[in-house]
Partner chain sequence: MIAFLTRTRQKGRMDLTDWLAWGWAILGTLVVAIPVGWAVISSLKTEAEINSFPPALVPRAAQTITIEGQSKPLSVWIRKAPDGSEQTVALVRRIGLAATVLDPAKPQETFRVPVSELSQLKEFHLQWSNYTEPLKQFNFLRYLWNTVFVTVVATALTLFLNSLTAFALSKYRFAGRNAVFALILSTMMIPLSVIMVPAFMVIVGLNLADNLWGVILSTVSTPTGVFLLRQYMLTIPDDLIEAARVDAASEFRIYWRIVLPLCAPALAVLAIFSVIWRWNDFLWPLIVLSSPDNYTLQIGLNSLQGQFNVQWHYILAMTVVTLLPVTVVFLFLQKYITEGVASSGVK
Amino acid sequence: MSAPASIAPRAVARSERVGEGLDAVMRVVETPMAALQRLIGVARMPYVFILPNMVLFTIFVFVPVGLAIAYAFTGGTDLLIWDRPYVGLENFKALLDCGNYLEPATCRYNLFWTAVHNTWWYTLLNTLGTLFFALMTALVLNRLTWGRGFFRAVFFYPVLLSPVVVGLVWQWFLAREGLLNGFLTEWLDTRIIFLLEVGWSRAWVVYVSIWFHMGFYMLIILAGLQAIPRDIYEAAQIDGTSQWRQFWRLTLPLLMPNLLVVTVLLLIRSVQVFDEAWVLTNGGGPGTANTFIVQFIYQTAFSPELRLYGLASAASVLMGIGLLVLTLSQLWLAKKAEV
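Coordinates for the sequence given above, by itself, in the form predicted on its own:
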């Protein structure tokens, strides 16, 4: 019994020393901050605290975006912008030069429009699929009375993995001599070349993306479900409202802000897909079946045979405009539905 009694005073003393150290640090910081507050006034102090974040945001966001826009109006293969000739809208005209936008083969840069078509279908399927499975998973977890934390961690775990690791693991699983084909050969005496057939490879790219990212969006939806007051459902049950009607008339409308956030984030992430799809399909194969916009930008800018920085920047600007239109349209539709 003497050991715990001796440990407690030491813990208290250690806590007191830590507190004294923090007080000393705060007193050192307090003097210049108080002088600064007297100099610029209390109303301007919030800008002091957000200034470091804004500096970093400017360096790593605003400056790169500005450079991308500037490069989009230049030509040549030189890297430094002051060595590059100004070409105006020529890069945009080249990318948009098409006989029929629904047929990439009629376009001057057919690979770009192939990537646009692939990204469009991927975005549609991935957004709807992820939204559906994340919602269903959140609804199930919200009803659990035990093990909710455990299953929530299980579904969220893939989000913590590196996209490259995810692509490599699933590539090993789906390869010609991979684990899945091993089971198919053993039990069904058949073999499917999943990553070398267009239909299968596209389906698996969408599936792997859903598996990889669903846990993050599930947590957002689950947080919205847990914020809905239980009294509403109790009143509905007293009135004899069915479970389906409760979901349609109560859960979905109250969950709409969370679903809007999830949808916008999904659209942005889907349009920007690159890393796990690139690794899983060995560079967008078979052929150009899984070549997406970001891959086109990367290859156009950094491929040793091309290094067309202006054309890649123009493609990135067009992608950014497309994302902006999609996001604003989604917000407008949500606001209109709410009104």
The other form holds:
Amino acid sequence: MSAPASIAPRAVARSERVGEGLDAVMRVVETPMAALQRLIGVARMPYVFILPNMVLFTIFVFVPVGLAIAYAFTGGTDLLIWDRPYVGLENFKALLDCGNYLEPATCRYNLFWTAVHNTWWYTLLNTLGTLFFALMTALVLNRLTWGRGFFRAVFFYPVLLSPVVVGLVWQWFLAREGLLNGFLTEWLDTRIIFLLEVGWSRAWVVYVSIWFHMGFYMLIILAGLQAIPRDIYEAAQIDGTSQWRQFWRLTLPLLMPNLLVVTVLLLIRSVQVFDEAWVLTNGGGPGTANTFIVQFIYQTAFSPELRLYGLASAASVLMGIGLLVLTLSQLWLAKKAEV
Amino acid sequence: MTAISMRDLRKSYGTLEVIHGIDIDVDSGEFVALVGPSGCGKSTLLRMISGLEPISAGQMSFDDQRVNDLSPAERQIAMVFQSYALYPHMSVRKNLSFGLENLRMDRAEINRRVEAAARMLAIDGYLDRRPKALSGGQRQRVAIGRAIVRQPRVFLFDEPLSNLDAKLRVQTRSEITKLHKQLKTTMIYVTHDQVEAMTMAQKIVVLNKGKVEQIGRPLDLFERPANLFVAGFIGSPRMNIYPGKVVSADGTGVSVESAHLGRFTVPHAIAGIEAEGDIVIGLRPSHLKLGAAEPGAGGGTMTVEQVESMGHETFVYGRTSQSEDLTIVHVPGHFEAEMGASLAFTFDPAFAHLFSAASGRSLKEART
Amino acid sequence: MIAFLTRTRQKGRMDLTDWLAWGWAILGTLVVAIPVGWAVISSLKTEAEINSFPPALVPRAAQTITIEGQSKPLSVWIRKAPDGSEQTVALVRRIGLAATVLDPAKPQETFRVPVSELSQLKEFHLQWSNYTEPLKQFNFLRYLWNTVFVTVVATALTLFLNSLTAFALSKYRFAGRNAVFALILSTMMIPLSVIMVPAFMVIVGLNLADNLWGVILSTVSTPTGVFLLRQYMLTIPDDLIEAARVDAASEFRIYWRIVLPLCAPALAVLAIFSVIWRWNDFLWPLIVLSSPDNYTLQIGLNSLQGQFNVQWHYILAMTVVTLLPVTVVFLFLQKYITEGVASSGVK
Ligand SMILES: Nc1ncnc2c1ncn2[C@@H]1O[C@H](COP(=O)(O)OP(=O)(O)O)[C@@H](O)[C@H]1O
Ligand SMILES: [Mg+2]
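Which structure goes with the form predicted together with its partner chain, now that we have seen the form predicted on its own?
Okay, now the whole complex, with that chain kicking things off.
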């Protein structure tokens, strides 16, 4: 917490002079705050301390949440809510107007339903894939006695990159002149324009997402693994339980609460897929093969020729309800895991 | 030099009242100890004096000025915490000067005071160390030094010695006493250790369950405990307690009968005492002597359970009957006895404390 | 060395699962490293090299030679004559399938050969101008500065305001404290994607559209930050705060001089995360910022690839510039970061 006991007195003195320098600067805030304290009393100071944050939360979260619902019931292309006509459930009706929900072409807003379908498939595959790779990697790292820190860092590294960087790095890797096509030409004498083919591009979007985020979930699972007491395994070993059985009968059940939380977290994040997929596929292509719900909202609201804020908000509200259900189930699971 | 007076002071947390109307007067320059068992509200009361804890009802004044709504700084008190509460990220020097800087005091004056306090407490060698690099005793001194430099109107101590080992505790005890003599500032000292209170304080306030049991000079509390609680709390080892009955009382004395101590006569009058009344008899271990009772003196026999000899003195623990509390006898010098042996003891009835069995109040006190 | 490698959990010989584990770890490392490494290598290639296929594994450039009497340096080629003899030549010009070359030893005599007989000589070459050009030409210096500004200011404000809130929530009892805390935590459940439309309206209403402050202010308050700091502050003894109060410190001074320095470890974790979050932010700046002068690196980078003529040599160089700070931070603080994530579940 504080500096070690062995720290040289001179260093202590020096650090304190720096502190005094900062102190002089901070007087600008401190003096009025002290005056305020004299005015309103100590008991009211905590309200002053939470005020700036609460104002920001109010402006940028609470007000928008209220507005999102209000927007969903208005039409037109004006941004400011007071200029917008009330249209009732029109936006929801339009979004949900569909001959067959499994067949986006039969829907009034077929792009929305395409996005819903894409998101649904993406969520399924991404969740399962990430879960599998994160679990395997965590198991592997937990097994290593040497180099674990190194590999943990390596697998975690992509998590810290930006979606744009990830999208571009992979776009380049998969490009027509990219490394992968280089190898394909060398070995199979063929070349695939991965990101322009529907099937391939969808597969790569899922793959890149797993590559990008896997390390985060891996860390959480690894923490769960390391919380399992060693002696359980030692007892099992003495009983002659095979490693395979140990995994199915000990590791997996003990890890289950942890995995459930990770799964719901993954579902929540997958539903909101946008950034890296958007960059990788250059805006959801080919065609609408990789257009997801958030992209639909973004485009419906902000592309200059649409500006359908009401429709976008209605879609937001629908997605928000879905996320809320997922989040609440996560809280419920987390609580159950604690007990 | 500040006199403090508390009038019907109360503190509640929500609906739970923990201080139930306290009246205390602290004279200017006095050293007062607040003692009582753990959880009785000592710290709460001290924090009410300091201004850290809002006062729910009643009045607190410093030199006749009402201070209920003043902050600790405005009351100009200094406090030494049980945990010392030294700022871990600041050097000793900074720990001492922080409070003065907050008052925007002149730098030269700050340095002068810090140096003076450090010299006085012999911590001038560690001024540039962090508290972590100090021993428990040194930290304790820094905590005291932090209070001294402020030159407060009142010093408040909350069990400042409880984190020290026994030897250091005795030494620091006398140092704090010396400090008080030197500074002549009003000091209020909270402790659950009655020995500390007895040896240091000029006046002791015994608290129990948020109420004052007795206020007095240390010797007064020892010799004339106002009630059974104070009698049991002050003095080490504790007072021996036996049930008894008043046989007769007149202007010359009170005749008492007890299943454990036989019949004896207290040789002075006690006002308002009734014959046939149930009483409790209290006897200090040092007032008991081993040996058969002489006529007129009280006495009993006990079965020895334990003998603790310190060489220069011995405590003999026994029971007068299976159902009663231990009887403790103080024997000067070394003494040996077999477990289970039967020993007779006696005492001078003049030293017996009589308490009402119903109220626990001292019957001796009723005379004055 | 072998003994070191084989020291596995059973402290015995490597069994099959150990080999599989090592295989997985090493393969995974390659999967992580190769795309990033490839981008870094490619970012140092010339435009011609980057568009040539199949790609070379190292950055190279055509070897050139300056010949007297020729205005420009000429590229160097190997000519393989039909008789099988080889000869080094310099290419003067090329028209269709025929090329005019000369022998560097006899610079006056040019002669024509079919292009099919020529293969170019290349040498190792790092094209640093990929990095310097976009900084000048595409305003990238501006994007870089905007990003640094947003990151630094937002992180400083995040630390300041969130720690102030955490201080109030952890060290005071006041009416509504639990409600406020619950309210702050509940904002974790509201992702940007759900409220982006009205949030943008609020930005427009505040006249902060296309303004870096619009990006900064809306990201400053984070429930994660408040939560992290509050948990840490709960471990600071209340005695210290009361001691400071007795020492005549104002409440703000207690925060500033006592609580904040003691929270340094938690502040460091939050600072690291905040820097990474703000550096990497994409969707919100994409919504708020519209004029290129206000772009952050991420937005600028994204806009490059949307251009008609995709200049991968520049895009990749700027990608590397963008990932470099995060990588450096991670290299130095990886233990801090991975442990922070594992213990707090923050991302
Ligand atoms: N913040 C609080 N809320 C409720 N009860 C409290 C609080 N602080 C102290 N108490 C109660 O007040 C009583 C006195 O506590 P305290 O003054 O700390 O006792 P001590 O004599 O050991 O110093 C205790 O019963 C304690 O439980
Ligand atoms: Mg206490």
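Numbering follows the first chain given and starts at 1. Predicted model, so just to flag it, every value in this text is computed and none were measured. Definition used throughout: the rigid core is the maximal C-alpha set that superposes within 1.5 Å between two forms.
Visitor: Would you say residue 318 moves its Cα by 2 Å or more between these two forms, aligning on the core?
Guide: Moves: no, less than 2 Å.
Visitor: Does superposing the core leave residue 146 with a CA shift of 2 Å or more between these two forms?
Guide: Comparing the forms between these two forms, which are aligned on their rigid core, residue 146 does not shift its C-alpha by 2 Å or more.
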